[in-house]
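The chain that follows stands alone, in the form predicted on its own, written as structure tokens.
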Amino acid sequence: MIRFAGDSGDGMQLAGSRFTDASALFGNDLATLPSFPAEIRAPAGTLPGVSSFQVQIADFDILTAGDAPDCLVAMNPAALKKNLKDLRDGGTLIINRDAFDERNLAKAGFDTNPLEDGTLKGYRVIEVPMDELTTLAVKDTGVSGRDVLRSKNFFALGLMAWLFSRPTQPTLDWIDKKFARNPAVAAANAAAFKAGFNFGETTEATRTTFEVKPATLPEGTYTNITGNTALAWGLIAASQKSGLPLFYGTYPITPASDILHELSRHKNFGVRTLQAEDEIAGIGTAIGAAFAGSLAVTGSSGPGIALKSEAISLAFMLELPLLVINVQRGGPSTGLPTKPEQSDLLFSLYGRHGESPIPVLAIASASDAFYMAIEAARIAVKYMTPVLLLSDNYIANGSEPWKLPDLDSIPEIEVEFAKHPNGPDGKFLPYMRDFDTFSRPWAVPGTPGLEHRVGGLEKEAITGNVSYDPANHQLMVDSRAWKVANIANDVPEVEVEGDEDAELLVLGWGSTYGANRAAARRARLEGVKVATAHLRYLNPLPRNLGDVLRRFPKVLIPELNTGQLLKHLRSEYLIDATGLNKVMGEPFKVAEITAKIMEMTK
């Protein structure tokens, strides 16, 4: 487990994302964890600039981005100081050296010199002179000023490619791509990455180096993908499986943003994607496509999506497909929007006026956004409704390595326009329900004798006019419900992975997902017998989902929030099961559900 810790300026994320795709193409497992200062610009040198890059590389399937790391690269006192704490005893620390003047020392916080102090007993301690090196790399390249220091991250970047044996070309070849219209910072970059690699090997900076060897993974073509990424293209994939043309309405906010600027770069598959002045423009515009015939998609986080509400609750009441993507991060309101948080679930299932129902789903993995995304576009376009799809901040922007699918492999996903009236002379019956589904035809504007009334007034049965009845709103509210519960009936089973005959069963959702397992995977190690099981659909719940956790005599649901899940099972089902739950604005460790799990079972 490495992690790159610096300054916002200093590159960190650029840095750790090299590193991990170098890994990628070398052939590991790998998981990642960035992690981002929450102000846009904060003070240099400072605790809340930090910015930190973790990956975990290895030879075998692996879960996460790790708990404490084996080497740290610390590129300021403040760097220093946030992350040390992580490290494990005995680790590895590279330290610029430069930066730990007077005055950085006093914008973070220390007394003392860490350096000097004996802080840092029990660590192997690799000291750099990074600003005075990269300064005599680059010094030929035609830098100049402050854009001299700026590649001291791929100074960083070539000693970590030296300590654990990563090949340099994927770098090289990336930097002369990424800066071939700037040749001097081309140049610098590379002249600092190989300097830093040449530190490594001519000094000989510690007598240990590391070899992390390729991973025996299933044969087949990989990418190293984000969750945004991977989301993304599982709605492109979801449009050419329906044949239906995607629009993406939204406006930006952290961390759901890089979907819309991915998606804006694929035109060519007749993607469509608008940036609106707010939020509720943007599902507004999506609403319209979504009656219009389009595959529609509206994304956001926990703020934005509480603009979205009545938006939400509108096209539920319309029955029309739309996706609506929730990234969360940490709240309540502006929060901490660059952490990973799972405090959105109870507003996802309840978070709208009236009685209104809609599926909600969620991804379990960066590379499970691919496929969530696809299954969330089916259950939309066949349900005629509303469908949110939960991410976080985690899944977002962490990466793992994902096996291109065989597209061929991908089921088609039907859709089936009205043609023609469906009613007694000659007329268009929009609320008139399909028998299995219970859902409405879908009827694009435009098409002869298909003209019909949508708004948000509640419709008659059948007709679609305007309805005031109070045994028509019973049954229309009635139907609705009964159309997203029969959803139950037409996705998979929870399944039980693990020891049948355990004690506990460790259930979780969203990003939990590789936490958990790698947790059960350390009890089982320890003699103790244990089952996992994982959400994906949150509403309607398997129908199994009952069954399951009868069969347990212990339920333990770790949540990234104070326990929204587990009220919502004890609602369901009246199970007694106990919540481990974390709102710190980071992922659990493997270690912390390990422990809770040798609690409960000792």
The other form holds:
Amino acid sequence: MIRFAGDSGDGMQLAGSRFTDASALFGNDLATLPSFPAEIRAPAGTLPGVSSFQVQIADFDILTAGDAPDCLVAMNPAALKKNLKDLRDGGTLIINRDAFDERNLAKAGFDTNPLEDGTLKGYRVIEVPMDELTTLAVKDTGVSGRDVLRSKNFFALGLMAWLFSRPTQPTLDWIDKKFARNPAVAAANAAAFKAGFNFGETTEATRTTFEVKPATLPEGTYTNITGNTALAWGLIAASQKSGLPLFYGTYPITPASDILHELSRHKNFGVRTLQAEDEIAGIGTAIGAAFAGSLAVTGSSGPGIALKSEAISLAFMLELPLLVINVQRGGPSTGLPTKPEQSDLLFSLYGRHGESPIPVLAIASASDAFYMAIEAARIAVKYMTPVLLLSDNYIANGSEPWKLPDLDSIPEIEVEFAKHPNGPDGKFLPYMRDFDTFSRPWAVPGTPGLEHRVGGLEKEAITGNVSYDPANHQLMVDSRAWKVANIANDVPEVEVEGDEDAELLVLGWGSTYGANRAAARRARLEGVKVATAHLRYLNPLPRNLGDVLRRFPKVLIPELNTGQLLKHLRSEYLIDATGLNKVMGEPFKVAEITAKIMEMTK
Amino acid sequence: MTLSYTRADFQTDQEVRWCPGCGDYTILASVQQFLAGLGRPREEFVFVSGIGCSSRFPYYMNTYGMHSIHGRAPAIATGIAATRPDLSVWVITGDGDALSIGGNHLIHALRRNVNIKILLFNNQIYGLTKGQYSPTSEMGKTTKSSPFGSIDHPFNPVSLALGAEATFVARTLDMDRNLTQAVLQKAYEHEGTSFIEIYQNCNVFNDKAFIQLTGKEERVHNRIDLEHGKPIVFDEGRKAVIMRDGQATIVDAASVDPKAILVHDETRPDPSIAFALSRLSHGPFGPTPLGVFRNVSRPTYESEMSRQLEEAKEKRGPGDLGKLIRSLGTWTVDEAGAITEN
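Condition change, the form predicted on its own to the form predicted together with its partner chain:
Below is the whole assembly, all chains and molecules, this chain first.
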């Protein structure tokens, strides 16, 4: 596992993602964890300005971005200070020696130079004068001034490519394409990349250390994908499978904006994106589009979802299909906008006024986002309801290899707009429910004879007219709740993996999927019997969940919050599970969960 | 397709529940009358409202309709219009709904020039919540929530709309059905956002607020009827409007050269003179312009959106999902686990 760390202007995200792509093409299974500061450019050289990108590459299938890196690239003292504690003992440190001057050392809070004071004893340190070598490498390429050192991330990348035996051609091709408009920059980056690679080659001692062989992945065609991209593609797939035009009304917010960026590129799919004036308008336009017959979607993160709350209840009352995506980040308030957290679960389940239990689904990994987007769309249009789809920053910006599906094997989403009056005397009854799904007809404007009014006021059952009748309100509250609860009969049961006779079940939801399974695998290697299960449906919960939970003497629920699923399951099933909770703006380390499993099975 | 409708075809079976004597009744009748006269299929109309007395309006229109949440009707209507350019989309709103809680959505709909027709019923009071001052209530107004007089400076809705560069801006009166019909006709024909402020009497909480424009004796002196292409004169020809020092100014008609009298041109690309006209009054307390302030052409939001979709399809062909999921580069693992970059 490798971590690139430097100043947020040093191009660490770029270097990390290039390394990832080169590894993927080499056939390694991988998982990534980008970490970057909220400020676009925090002051150079300071601790808050440190940006890092971690990638785990392996010749076996891996489930997380890994815990302790084996190799750390530190572009300056601040990057070293912030990341050194994570480097495993005996790990390799690649250090840009040129950045370790007095000024940068002071900015990072070092009293003495760690390169000289013994701090780095126990690590394999490779000091490289990266600034100097980069400057020399690019001197004939036409870049000058401050632009010269911009290429040093490619120097680092080249060095890592050599150390880890990555193929170089994909990166060189990529540089040509990416910087095609600026040949000087392309030449400089290529020169720096090659210089880094060659530098590695001439410092022979390190050569044999790292040999990562290609992983044995199942047969198939793969691509390397992030959660936000997979989610955007899943929405496009849902549009095609349903025959409904896709509409995405939203307001930019970290870490959800990439969904908007991706969708706005694909207008030839008939995708309409609308960057609204605020979060409320984002969902407002989506509600309008849903009423008018689109597959309507809005997306945001916690603070934006809070603003949308009133409108979600409106969509629930109107009984219109709508997808609401929440790419969770650290909260409350602005919180940790670029860090993952799972702290919006109870907000998703309960955070609306009135009795408004809407379906809540959660994505388990980057590639899972593709399928969950389709599933959320299916539920929304079949049951005429808003659906909340939860992601988080780890899923959204992390990437993994995705075995491409056979698109024809994905079922169509059946949608039938109302075409004819459904009541006596040619009347249209907008709240006459379907016998099986309990959902109401979707009659879109432009259909003759079906003119009708919907609204936020309570409606009379069947006719949809405004009604203040007490018994009718009870009936409608119950009907809406029952309609959603009934979806449990239309979604898969929760599956248990691992030892059926285990003493302990590790239950997760969302992005803990990989860490939980990896931890269970490690525990099994230690001889412990443990089972895992993962929830993609948070409301309604899978119908067999109560039975599954009662089958195991102990249940462990790791969550990146203070115990929200635990609280919910206790209230639903009276199950006394144990929580493993963390809110540090980072995913679980597999070791943390493994340790808890060992402790609980002692 | 032109159909033969009467007003009754646009009425619903729901009992209209505004207070007896409310100005909303007249506006409802005007709009129903107007739509019936168009002969356009009823199912192509959508009325969207927010919250407030006026926002009950869609329940009484036998078209498609949505009574939504406070202030958000322009956003919802934008979503309908953006995805369905074939429909005629109308927003019914009030001074509190559009200018207080929904102010943001209003100005953004106006600047985008979405093809929606916004009817703002301005009664200068909160009626549904029973009588608090609104963002158009005059300074010093005593209400339930301002027992010592309102200290809020009011909006001039027409100025606000012009400031947001709305392409169609007009003002009418609930009681003046002829003017309302004429303004509705132009608003309907306009491609883009049409903003119409309708002075509407709330006889329960703010009665006679518009008496200067509706009273038999007062209206003669105070109505400035804007007519495209004609010099702006009123008060039976006694008063005229001229531009002086960059401001629209009311003068005695006899005191100026007739050539100096401002000729109303609603199609001026620059909104400055229309804005100047809107500053002639700060509420309906004296001479106040009525009619169309501005009517200019600019591409609509949805036509631009559709154009981009069409161009993308022409350039790149219709979307191919199989290609899309392979667009980031792929590699293949064969039976033996060997990897080939594609």
